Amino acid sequence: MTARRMLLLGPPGAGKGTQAERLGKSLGIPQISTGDMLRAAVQAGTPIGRQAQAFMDRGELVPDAVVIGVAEERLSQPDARRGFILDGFPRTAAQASALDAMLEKLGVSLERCIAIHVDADQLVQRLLKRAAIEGRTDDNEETIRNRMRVYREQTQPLVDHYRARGVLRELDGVGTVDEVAARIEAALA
């Protein structure tokens, strides 16, 4: 059986978004990213979306409580009942605990957490290349290394959380998109 309710973890530039999009199409389940969830809730004008919009309009980070509310709204939608791929949520231990509680409330559980590992220097090179291609002047080596530090401090501890639950699979994120996809598919079995 292939896992159908999963989370992709990895530092910025590890390829989570690329792999989640590809896997979602292959399995016919939605890729759910934090940014997409927030934008959809704002566009739909839901109460949580209006809360998120207020923070975004002020240029502030959307607090955990709002992100968790948006995630719960999204995971409750009919297309997510067949499965989902979480990309970018949860990011913190508090969000992981909230995810556990909301999935329990929905009567489902997370079947797999895939942690994608890539060497820090290689991540920096990937992100600098992406920034140059996309014309993103805000992505320089200093900001990239800071994002990686925040990931190590806030999100890396989730690896232990999901390892303790017995759903973690770790894999090398270096290689072609197809090579990494094959590793992910093997980890879902």
The other form holds:
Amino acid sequence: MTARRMLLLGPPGAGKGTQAERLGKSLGIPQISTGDMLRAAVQAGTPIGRQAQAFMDRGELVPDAVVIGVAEERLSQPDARRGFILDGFPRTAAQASALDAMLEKLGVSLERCIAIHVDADQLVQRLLKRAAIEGRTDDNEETIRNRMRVYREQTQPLVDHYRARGVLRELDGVGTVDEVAARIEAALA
Ligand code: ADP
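Form predicted on its own done, so how does the form predicted in complex with adenosine-5'-diphosphate look?
Next comes the full complex, and the chain you just saw is listed first.
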């Protein structure tokens, strides 16, 4: 049986978004990306977007209370009942606890946490390339370095949280999109 309630964990540039989108389509379940939702809020000029923008532009985390609210609202939508792929949430210990509480309230459990590993040099190369193509305001070198540091300090420790629950699978994120997708599929079996 393939897991249908999962989260992808990995540093900026690891390929979470690409893989989550593809997997969501193939499994027919929503990709829930807090980064995408926050960018849309910034674009639309909503109160949440106005709160988030400065943090995002500096490569810092948006405050837990804001992001937890966004994630909870999305996870509570009817289409997430059949499954979901969390991409970019949780990113802190407080967010991970909030997710545990949300899922308990919804009466479901997380089946997999897929941790995608890519070494730092390769990540910087990928992000600079993406900056040139997409023009994301947080893809400049200083902000990238900051995002990697924030990942190491605040998000990487979550690997232990999910290992302790027995849902963690770790894999190599270097290779073609197809190769990495195949590793993820195997890890969901
Ligand atoms: P990446 O993984 O490439 O850094 P994302 O699109 O996931 O990019 O996130 C971009 C920015 O949005 C982050 O640097 C952060 O400011 C904000 N953000 C996204 N998700 C979260 C989260 N769960 N907690 C706090 N901030 C977040």
